[in-house]
Amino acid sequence: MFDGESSIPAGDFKGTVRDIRQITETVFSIHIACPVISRLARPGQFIMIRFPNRSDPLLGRPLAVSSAGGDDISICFQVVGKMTALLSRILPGEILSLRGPMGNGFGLPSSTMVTMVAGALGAAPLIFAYNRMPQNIGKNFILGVADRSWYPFCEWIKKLIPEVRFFSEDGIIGKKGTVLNGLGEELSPEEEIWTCGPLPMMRAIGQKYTRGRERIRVSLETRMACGMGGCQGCVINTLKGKKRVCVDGPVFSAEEVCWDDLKG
């Protein structure tokens, strides 16, 4: 099933770590057994992860679901702080507290072709979307990275999505340039773009097309505390008023986002 929302509200569950894989010096992938979330998760949704019986870090960390099947889900993350550093040292068999699946995902395509554009770790929710895409929808996958340090990550992605096209700033991986170099000058009426990654990249994609911007879906990343809309900590400005990334998103139309108000 491929839709934007699960029919049952998010809940709190325990997940057992199946395995952890180090992809680069700072990037890891974890498989977690959690049958309920695996059954309910849709591409573009995320989970809040916490360590049970531990108050530091106090708040959960939102991480996109990169795959779901059977009893398991997987996440992919980069070590950027205390929480992710602790996650990188977790062992098989350990238990995590999971809240999810959360947020509104990408939903069903409205076009016959979907081009997915990822910047580095922004690939995580798009991997899930790519592998769940209905068979009657064409699909492309473009990944942009900074330099050669991302080579092991790109090799990992290529095993999951053999048709992926790479762009890197130094030209060592794939073609030299940014992901914008892999996009056409105009957005075809039969095509839409789904993207996740650094804010400047998504802003540039949203501003590239004066026509068809409503067919560009962006998955935003912001700081979250509760992940359920109560704390108002992830509010952004849109043309339709203020919205919370955790419950109204994280996927929005590029047309509705007030890009100049976002920092990054």
Ligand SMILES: Cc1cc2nc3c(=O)[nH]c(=O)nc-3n(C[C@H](O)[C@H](O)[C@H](O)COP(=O)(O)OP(=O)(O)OC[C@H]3O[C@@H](n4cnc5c(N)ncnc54)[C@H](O)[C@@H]3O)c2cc1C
The other form holds:
Amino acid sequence: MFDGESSIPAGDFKGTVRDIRQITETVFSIHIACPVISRLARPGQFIMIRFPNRSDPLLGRPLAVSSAGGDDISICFQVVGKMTALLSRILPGEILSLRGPMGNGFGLPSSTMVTMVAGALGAAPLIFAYNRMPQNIGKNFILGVADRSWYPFCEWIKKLIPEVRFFSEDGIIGKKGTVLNGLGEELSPEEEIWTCGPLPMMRAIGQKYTRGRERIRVSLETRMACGMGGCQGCVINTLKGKKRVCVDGPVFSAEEVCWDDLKG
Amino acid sequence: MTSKDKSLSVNIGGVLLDSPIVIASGVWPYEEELWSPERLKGVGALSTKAVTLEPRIGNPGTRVWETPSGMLNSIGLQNGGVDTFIKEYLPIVRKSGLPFVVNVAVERPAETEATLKRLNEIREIIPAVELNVSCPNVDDGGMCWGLFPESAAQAVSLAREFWKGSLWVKLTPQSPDIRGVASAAEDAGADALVVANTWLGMAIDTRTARPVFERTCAGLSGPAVFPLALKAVWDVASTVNIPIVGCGGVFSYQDCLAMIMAGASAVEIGTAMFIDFETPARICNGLAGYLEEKVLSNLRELVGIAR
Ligand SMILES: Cc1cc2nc3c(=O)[nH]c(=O)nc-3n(C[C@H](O)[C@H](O)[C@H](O)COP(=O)(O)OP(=O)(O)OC[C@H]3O[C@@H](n4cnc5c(N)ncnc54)[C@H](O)[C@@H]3O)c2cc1C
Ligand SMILES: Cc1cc2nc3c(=O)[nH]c(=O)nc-3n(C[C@H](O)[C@H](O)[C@H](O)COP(=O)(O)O)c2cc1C
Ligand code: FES
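Alright, leaving the form predicted on its own aside, put up the form predicted together with this ligand.
Now the complete complex, all chains and molecules, led by this one.
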């Protein structure tokens, strides 16, 4: 079973925005120069991002690292509220505060083939995982989106991951259906699934297979305040008791998560 | 400035602190790396997460929610119980080499008594107990003890009987008579007062048209409460002679100075640690700079000067 090591953030760092790119009406990607985090970040880890010297919004927001190289990391996000709206209007040269990198991350595969399954922005950590996958491991990438408004996002992903397969609910992009249609009926012993996206999608994947659940790694999302394991605001129920998504996760084995206790 | 610079040292109820910055209860996890001196620059002492007699799993549902310049929490005293604390966490806490206070949530008298007896057995290694008569997030006891002078006196007397070390009492700002409660705590044997815990607030999820928190109400902290906490310190300082630790929304050295000028001798910081690990060091630098500018030799000279 996947049992990633918990990891507290190395510290709070300043990051300088290199560039910002608008991908769809509501999705943006930002490159940030932050050497320490870039050096330390592993796939599946995230940062808590905020504006220094601003008390509203106050708390950092968790965003996955979608790439790291040289001095830079990148993030991509959808505008859903206060912080993401402000981030979408940021300009190159502006300074952000980054706490991280944190969380256990996806770790190393224990099989020879990894199928990465993303729902919309859940692609962010998986892009990083895909690019850092050890050479001897086979890999698939499946992305599910709602409708045609995600077309530019899918185009953008395709440039990063040429062999990606798409599913959309309206069938305009890729095949009609959800990512579940892209998964086999059984999970072969050589294969594992890494997934990130909306909770209903991950729950469905986590509960799809009666055998092999321990080979499914899910990256969960909860509300967070501190991102360092202190507030216990982000806890979920697992078979091994309460765990904090920020430092004990965000990646858990599907077998371990008490799915019925998760809301959403 | 370094933490060995004595100009910022204070004595809170017999506990000697090199800096007036105490990390508040419930914000600092027991991850070992976080208790190393490098991660605690500028910190004078730490308060542990609340300890209860038996383990508690805490509250279900949403536990944290941001508000304008603040946050609500409804954690519900999740902790492993006093025995786990002593066995597993106390060794980590002691590694920092800094003074610490064990935050004890007041439960029913028999439970509180048992918890304090356990701690009292190892009194020589515990600098102080912070009696929490102010937790807003549980049904049994918690904040109720701190609402009125009579119940506060009862809780503090009980603690005084079974805990022989330094006793800090953390008040609730929800009391309609915080001065009365403060006096009652002092009379019952408190060595210092922490003013204060979180304010009761709530949030409604407009999508579901339901309160965000299962227990409806939750505790408000962060910069939003600072002026309220400052007033509570001001009020209590007019009533008691024991040292006061100001708590609520302290983020900057100016906030810390204001608390001290109102009558506090030190401050606790909670939410600020969620957004900047460097907060204690930053505040200490600011304080040291202020003392230098005003040609003062010790922060103590500023306690209550705004009065
Ligand atoms: C480990 C982790 C990694 C993540 N990685 C990514 C990522 O890579 N990319 C990404 O886009 N997202 C990611 N997220 C999600 C991201 O953290 C959130 O989208 C972000 O915190 C939103 O912040 P905000 O300030 O914009 O929204 P907020 O203002 O905090 O609001 C969040 C949501 O709550 C709603 N809301 C706020 N107040 C109320 C109310 N009173 N009633 C009802 N609804 C309300 C808002 O409408 C919004 O939908 C990740 C989350 C986690 C935990
Ligand atoms: C997530 C969280 C957990 C807390 N847990 C406790 C606790 O266990 N015991 C306690 O006395 N206070 C607890 N508090 C209250 C803080 O110690 C502090 O009194 C309060 O947050 C106000 O200070 P601040 O504005 O600096 O955060 C908690 C606060 C937060 C935000
Ligand atoms: S966000 Fe505070 S413990 Fe996870």
